[in-house]
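As structure tokens, one chain now follows by itself in the form predicted on its own.
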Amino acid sequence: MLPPDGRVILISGANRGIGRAVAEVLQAQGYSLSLGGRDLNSLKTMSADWEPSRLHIARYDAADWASHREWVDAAAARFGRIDGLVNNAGMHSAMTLRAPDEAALDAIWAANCKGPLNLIHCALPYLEACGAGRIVNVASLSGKRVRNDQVAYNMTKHAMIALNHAARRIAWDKGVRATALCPSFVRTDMTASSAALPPEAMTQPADLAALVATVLALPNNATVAELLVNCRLEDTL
């Protein structure tokens, strides 16, 4: 396992849900964190009691690529290194083939695909330089199979799986390892209105955070390409 030892992890969308749980676990384990999001006040509130020397907060807007570069470079300037990136920020869409909406499709593509792609691009030189860079892309089991008509969401999560494998290939020789985290129902704001399962039967964000922490700490010769996690029996697993 790779100990924190000053390691710096960037987390997008860390103010709630899975991202917040990941940030809380990593902070408790001694990592230095750079949290990116649009709601800076929310990020500041959730981290108010954290050690200031191990914390950096910056604006990240998936649709504004300039904010990606500014965040990554500011984090590197603050800590002198970047060791990991957790692409967590994303959105949901109920759009179907029977009612396509170009604006809705563009928005979810920007949040779930284009944003993570550019963040990886911006962070890659730093991840390569440390010799053991880590990328965790929060995808979904909807990126591995299709069980509903929400075509826009399913498309973007399938695309994130492809992005994850592209990241694994391009910098493998420099020690960068990428993992796609693929949960099903998780007890977050996104599933609050779902009637598929009671909230207590869903996977809990803290349990996914523990898995992310494990993946980040694994050595270069023990890497997980895709981590499929579910709370109910299904053929994919």
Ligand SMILES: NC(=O)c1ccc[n+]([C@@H]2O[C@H](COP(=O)([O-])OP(=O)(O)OC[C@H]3O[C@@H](n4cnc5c(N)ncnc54)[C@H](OP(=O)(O)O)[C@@H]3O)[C@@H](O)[C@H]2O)c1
Given for the second form:
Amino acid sequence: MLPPDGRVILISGANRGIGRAVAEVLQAQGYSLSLGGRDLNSLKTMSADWEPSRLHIARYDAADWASHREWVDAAAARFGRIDGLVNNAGMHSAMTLRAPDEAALDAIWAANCKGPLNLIHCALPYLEACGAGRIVNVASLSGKRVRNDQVAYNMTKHAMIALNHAARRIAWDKGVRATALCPSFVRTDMTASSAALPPEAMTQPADLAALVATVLALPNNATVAELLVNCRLEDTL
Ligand SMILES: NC(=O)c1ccc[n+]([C@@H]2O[C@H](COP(=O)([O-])OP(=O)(O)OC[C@H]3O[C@@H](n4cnc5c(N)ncnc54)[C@H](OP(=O)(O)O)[C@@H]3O)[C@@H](O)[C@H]2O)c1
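The structure above corresponds to the form predicted on its own; please give the structure of the form predicted in complex with the ligand next.
Below is the entire complex, every chain and molecule, led by the chain shown above.
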């Protein structure tokens, strides 16, 4: 396993939900973290007690293309290296084919696809330079199958799986490894109004965070391309 000491991980959308759980686990394990998000106050509040020498906070708004590179380069300037990227920030949409909305489509495409793609692009030279770069793309089981009518969310998460496999190919020879994390229902704000399952029956963010920590630490010759996580039985996955 790769030791966390000195390794620098970027996490998008770290202020709540799955991203926050990942940040909390990784900081407890000794990683240096750069947390990117729109809500800088909540990032500062959640990390108020953390070791300052291992913490960097920056603005990341998927809808603001310039903020992607600004975050990555600021993190590299702060720590002198980047070893991993957790593409977690994302949004849901209940849009169906019966009521498409162009502006809403653009927003979810930016959050779930364009932002993650450009963050990988910006971080890639640093990930290559370290020889064991890691990318975790928080996709979804909605990127592996379609079992509801929420076409925009399902499309963007399928696209994120394609992004993940593109990332696996592009710098394999330089030790970069990518994993698509594909949960079903997770107990976060995103599912707070869902009646599909009681919250306690959903996957808990801390359990996903433990999985992310594991794939980040696996050596180059034990990589996991896709990690499918069920909270209920599905016919095929
Ligand atoms: N919850 C589930 O059941 C579930 C299942 C499978 C996959 N996922 C995926 O897991 C990831 C995290 O979701 P979650 O459940 O933790 O949701 P959440 O609690 O709603 O958190 C979403 C995070 O993404 C950030 N975000 C959203 N749009 C953004 C944008 N345009 N630019 C920058 N940041 C943005 C949010 O920032 P703000 O606080 O500023 O809004 C927040 O930090 C998402 O990619 C989601 O699709 C979730």
